[in-house]
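Next comes just one chain, in structure tokens: the form predicted on its own.
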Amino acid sequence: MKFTVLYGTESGNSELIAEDLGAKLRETELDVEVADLQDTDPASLGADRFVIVVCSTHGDGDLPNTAIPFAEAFDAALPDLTGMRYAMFGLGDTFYEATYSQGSEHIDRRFAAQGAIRVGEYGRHDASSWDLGSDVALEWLPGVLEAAAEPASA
């Protein structure tokens, strides 16, 4: 299987996380890319790679500043995405209990829309926890590889 992990980030957090959970699929599989949504042509994405998106929220519920752009890009194509696999890491803060983890849940309902679907867990992870984020999506990708490999229902 081909995967492609993109993450949003505004402070670095996501992309750290992105980097981990590549270098874990990089010792099963071959084809493995990790790339910054700012970065990535919407139009790009389709049904020949398993997708994973880590996505942190910024504000109010928002999407991180690299995540701005291809969300712009992606509302103006509106990519058909039907076929198209992923899975799908917020990181947020509980504290903030009404936005929490908004800005991975903008993307998700873009690729959404657009006919993709998630596969697996959604994942989380709360700033306000003692857990590490790398920590919860390495423990996380598991289930989601599971439920990867099992074929797309029609």
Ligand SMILES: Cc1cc2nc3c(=O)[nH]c(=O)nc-3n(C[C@H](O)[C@H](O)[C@H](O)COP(=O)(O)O)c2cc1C
Given for the second form:
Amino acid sequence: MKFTVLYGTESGNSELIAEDLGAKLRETELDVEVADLQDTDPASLGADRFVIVVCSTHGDGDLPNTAIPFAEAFDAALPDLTGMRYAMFGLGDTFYEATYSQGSEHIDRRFAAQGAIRVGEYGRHDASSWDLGSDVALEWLPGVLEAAAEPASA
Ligand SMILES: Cc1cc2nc3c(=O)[nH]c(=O)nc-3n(C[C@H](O)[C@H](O)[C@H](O)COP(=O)(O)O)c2cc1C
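Can you swap the form predicted on its own for the form predicted in complex with the ligand?
Whole complex next, starting from this chain.
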């Protein structure tokens, strides 16, 4: 299976986690790419790969800077993502009670609306916790890989 790990970030936390997930995947998988959402053409996405999105929250429950051009390009292109399976890992801070971890959900809603199917648990990291984001993400990954290995239901 081909894996694409995409990140949206402002201060680098999501990038670090995405790189750590990519390194872990490369231990067992041959085709793994890690890319910034701002360098990703939404039209390049499709059912030929499994996509993992790592994305933080900024502003008031909004997307981080590097995810904004992707979301704009996505809305203009509205790519057909039928059959594409993906997993989400959102970053946020429970200090922002009303908008906790909502940034990544802007991407999740777009993918789902275009026919993509989310598998596994929705991963989250809370910057107010004592846990390191990469530790949480690396604990979350095996469950996602298990779900990704199951045949897509009709
Ligand atoms: C100015 C600012 C606004 C933020 N707004 C939110 C928010 O609305 N909701 C939330 O859950 N986290 C919010 N956060 C927390 C970030 O999502 C969190 O620190 C995350 O780890 C940053 O990841 P990044 O370095 O990949 O951007 C905000 C952080 C900053 C600095």
